[in-house]
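Single chain ahead, written as structure tokens, the form predicted alone.
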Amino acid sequence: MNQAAEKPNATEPPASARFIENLKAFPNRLADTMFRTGRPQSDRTRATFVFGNVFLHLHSVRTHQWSLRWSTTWGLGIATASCFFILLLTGVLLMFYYKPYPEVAYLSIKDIHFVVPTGRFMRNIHRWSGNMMVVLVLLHMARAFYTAAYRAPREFNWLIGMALLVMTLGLSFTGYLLPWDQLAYWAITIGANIAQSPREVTDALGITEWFDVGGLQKLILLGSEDVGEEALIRFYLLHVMILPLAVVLLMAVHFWRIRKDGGMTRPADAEKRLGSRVDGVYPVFTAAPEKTYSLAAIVKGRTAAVGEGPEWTLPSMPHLMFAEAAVFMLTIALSVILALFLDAPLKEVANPAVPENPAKAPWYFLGLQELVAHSAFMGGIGIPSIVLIGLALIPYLDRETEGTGNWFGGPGGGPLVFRSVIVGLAAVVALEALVIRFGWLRQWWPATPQLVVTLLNPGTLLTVLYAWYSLWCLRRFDSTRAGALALFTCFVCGFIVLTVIGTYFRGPNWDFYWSPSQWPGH
């Protein structure tokens, strides 16, 4: 046996020397291993630093210049999803405290309130990018709206966009209840009661007996005919995982498809008003290729990347990730700024046997509980209905190409909105006053059948109203983009002025107020 071969190198340092060197290496080793590409220094390992990332990779490797305007965006999507990172990360630390039983469920959130440290903050902080978060995916949707982002290749994007929002109220709605205390357990009755709302409709027809859907839904709500243990445990699963997964997997889907889509919608003259090209900032296509490809044929492919250069783009890394960066700390400053000054309402314990009075419920359903205070069925399931499914048609009946892009574009463009506002606002405020200084059929006519009420009630007349109007202004600019400008617009104002008065201006018994101060004493 050759006792020379076993011996180490000669050349070679001893191996504690090369244990301490191996150590000493260890942080840049493991940043190597990290990322395979190694330093993203020019634009082509820049591009791979991207597209080889697992998170990255959902955005576009170059990005143009338009989409990275702060007036293209505001950053509405990116704050939106922020929002939902810091619900995350703060809704996993309350988990730790807290405890979905109705016997102890309030006094874990007293514990949490109270007694851990820092976790008022905490439950601040995920009150208010809750709500900030139901805030901009509203916005969000309607920049999206507004700039003709739905248009071609966009469309499923837009119901994707949908889904997410009506998740994010989902996930608000069950969080609602998790307090336990008087404010959500008359808020969840409240919801429940809507979704129970179909019997107004079958009792009217004498069915209810053999096809009892309202009772059905609030079953499948609640897991019992009243809101309790079932319904806590049930709201507590839906909030803290089924509809967390949800929202994961519909936000990858949507920002993949921004990048499938041909990123963010501009004008057809973008590089026009850009005015000039970003230059010698980062070279295009520096770095020799590792590969080389031999082609059979060359065929016009189908994506909405086929004709464009990347003459008019930079590099996503690092422009988008740094304005992306930029966008999350300015919602993680803003929600800890409204965590410091504004606790998160906690009210007693709940009581099944004092009803609140007014009972209201959250603030982005206050506009429904005002329809709903004429007709149920209409104002809580028959009108947002309406909504959501003409919502999802515009992009499948708007195949118009002017204005995409720009704020207000189409026919009409912002004076029609303008006007779309003047009327929209008008009329609901016209609505309104009517009912509450008159009252309305019931009122009127004390034996008026179930059914006219359900059906001519004032929010079905104010969704008539908005209707007739959007199909003039169609006619009028011979344009469907116009009569959706006019109809989301209307729809908006109606939805803000309902939840304006619904919160400031109802009390006990529903009844109008200009002011708490006024509210009959108990």
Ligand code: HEM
Contents of the next structure:
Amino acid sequence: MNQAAEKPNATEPPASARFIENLKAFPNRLADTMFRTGRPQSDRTRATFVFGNVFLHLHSVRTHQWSLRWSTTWGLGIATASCFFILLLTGVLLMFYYKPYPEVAYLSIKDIHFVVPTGRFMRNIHRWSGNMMVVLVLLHMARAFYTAAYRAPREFNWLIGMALLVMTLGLSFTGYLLPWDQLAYWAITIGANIAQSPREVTDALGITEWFDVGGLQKLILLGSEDVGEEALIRFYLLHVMILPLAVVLLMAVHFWRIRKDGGMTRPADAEKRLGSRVDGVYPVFTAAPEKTYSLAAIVKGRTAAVGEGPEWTLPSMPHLMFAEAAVFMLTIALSVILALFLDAPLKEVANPAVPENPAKAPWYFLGLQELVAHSAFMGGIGIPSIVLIGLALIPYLDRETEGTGNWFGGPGGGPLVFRSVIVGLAAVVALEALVIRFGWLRQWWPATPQLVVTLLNPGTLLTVLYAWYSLWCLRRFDSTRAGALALFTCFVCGFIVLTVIGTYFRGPNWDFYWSPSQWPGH
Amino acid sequence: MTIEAKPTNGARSRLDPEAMPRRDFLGLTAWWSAAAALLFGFLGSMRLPKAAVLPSPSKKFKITLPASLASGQAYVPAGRSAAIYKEGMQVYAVSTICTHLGCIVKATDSGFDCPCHGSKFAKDGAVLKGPAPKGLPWIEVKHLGGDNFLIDEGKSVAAGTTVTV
Ligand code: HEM
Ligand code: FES
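Next, give the form predicted in complex with the ligand, keeping in mind that what was shown is the form predicted alone.
Then the entire complex follows, led off by the chain already shown.
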């Protein structure tokens, strides 16, 4: 006790009381230490909140008001990323029970579906948010395209985005095999043979013996000649390790580039169109910075913001963070609702001797399946490659500036897009109707050589028609952007119509039926 | 005092700037050799996923043709992808794996139908309709005596090759 008496500060409470006090203060202290620089309560701490956090610093500290309008992005990119996080979480949970071995895999999915607590719910969420991610990534790409957001300095980020698109499709394709049911087995058999389909061309040229890319691709994908245990473990590895890692890396680059490229694309007159400033809520930055010259040396851009504050921006915390959280919550809500009402399908166990009839790939590949039903190589590899290369080239070919940041911006604009919708729909519907009603080359002249069938089929014809129409638009408006608007719109229409036909109007033997109720019993 | 560099005909003087500074040259060499090494290392390690031994189940099997098999009627052993025909004294087998994208075709009275994208084949495997790029391959049949045959799905033979019983 004499130690306490020696203390300089006699008013200090005893240790036991301090202990209780510290314990009571613990939650607040924890929060304070978590935020490193204090809680985001002033403009300054709101800034440090963002740049002092390893995850949040992918955002810039302040966000332009234009970026925060719903109509700028519709939150599609964040919704895509949200789906990915939902998939990571539910996927890891499914891995507790899933066993990647033929037959056993099927039984473990059955267990997850019928026995494991919340198993069916988690599986459903995983399935439906996987589907949502594909839809959202496509919509997000369309948004970036129609607002001309791929233009300088965002060309490279468009390419990163394309890589993400391919990875997303790869994730759903590899995931489709894992349940090892009939649906899975036959869809992947078809997919693997599409990888082999360059043989269609090399065979016709008689060079397969020396140059067999098709065979090599299938061999590497399946690790065997048929879909079996080797294929299952490869798809599993891709699905749970390689592709998710690649997506995480690419997403980090994608987001970082958004920040470094100056945030969301906005029209040149964005500030004028925003109207009056939202004073008062959280005042926009007012004090002009005292020093800009040191930054001017390293920041790219045409106009240096000399003597101007970063006008029209709001602190990212809370404005952007709350918007992102809202999109995240909406995405979760949607996938949970879907999961509550719709069960993920599970057919009979895979049977290599009897194909499903009709054997359908996941719905977003059914447009391709419709093309593949004319030529495996053109539908499965040729046309998709042309589309991907075309998309990748867009930012490097369209170097105009008119309409950047505006929906359907550019020469021609909305009316051109509208006309392209009509042309795009008319062409694909007419061609499909012709094929369904009258058949194609081989029915007319059974001896048609394979190379002709490969080169001259409804898919290639449609591609040529679309390309021709968009070249015409390019000339007419004297603008690459006009051509791109026409071509992109046409392809979107083609994709939608072919997907709908493949999904709803194709039955056994890939014959056309107005409704599944007319399918012959089998 | 200045030193005059005397340009000798053709040869570069020590004092002239080098065409490519030596450091730059060494630096570039280092970068490119590192890149080449990584590339070859990567290609080399990509040999691993390319299986040398294919773990497919055996594709050889024995069958006994039922005595009741009519001429021109397909006999498809359960779980196998081959259709065996007996026409008079001739026996032959046609693969039932569609040459389009690998679905199993179904034997019909007139030949074969593929359920996946509607290819149709004649009894001898020739393409009649649809996207299949070539006919169904004929596969090896060996006569073991009596009504017994050995079929090897893994070995294709020229169309028209039959075994005489
Ligand atoms: C996994 C897939 C993807 C994720 C998670 C993702 C995420 C995002 C996010 C969060 C943004 C911020 C703005 C917004 O929400 O729209 C964005 C912007 C952008 N994305 Fe993506 N994205 C993906 C795929 C793609 C694809 C397929 C493309 C196009 C080929 C693309 C091109 C772009 C471009 C150009 C921007 C900048 C837009 C602007 O400045 O206005 N992204 N992305
Ligand atoms: S697999 Fe037979 S028609 Fe496509």
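So that the term is clear: the rigid core is the largest set of C-alpha atoms that superpose within 1.5 Å between two forms. Residue numbers count along the first chain shown, from 1. Nothing here was measured: the structure is a model prediction, and the numbers come from that model.
Check your understanding: After fitting the rigid core, is the C-alpha of Ile20 off by 2 Å or more between these two forms?
Key -> Yes, the C-alpha moves 2 Å or more.
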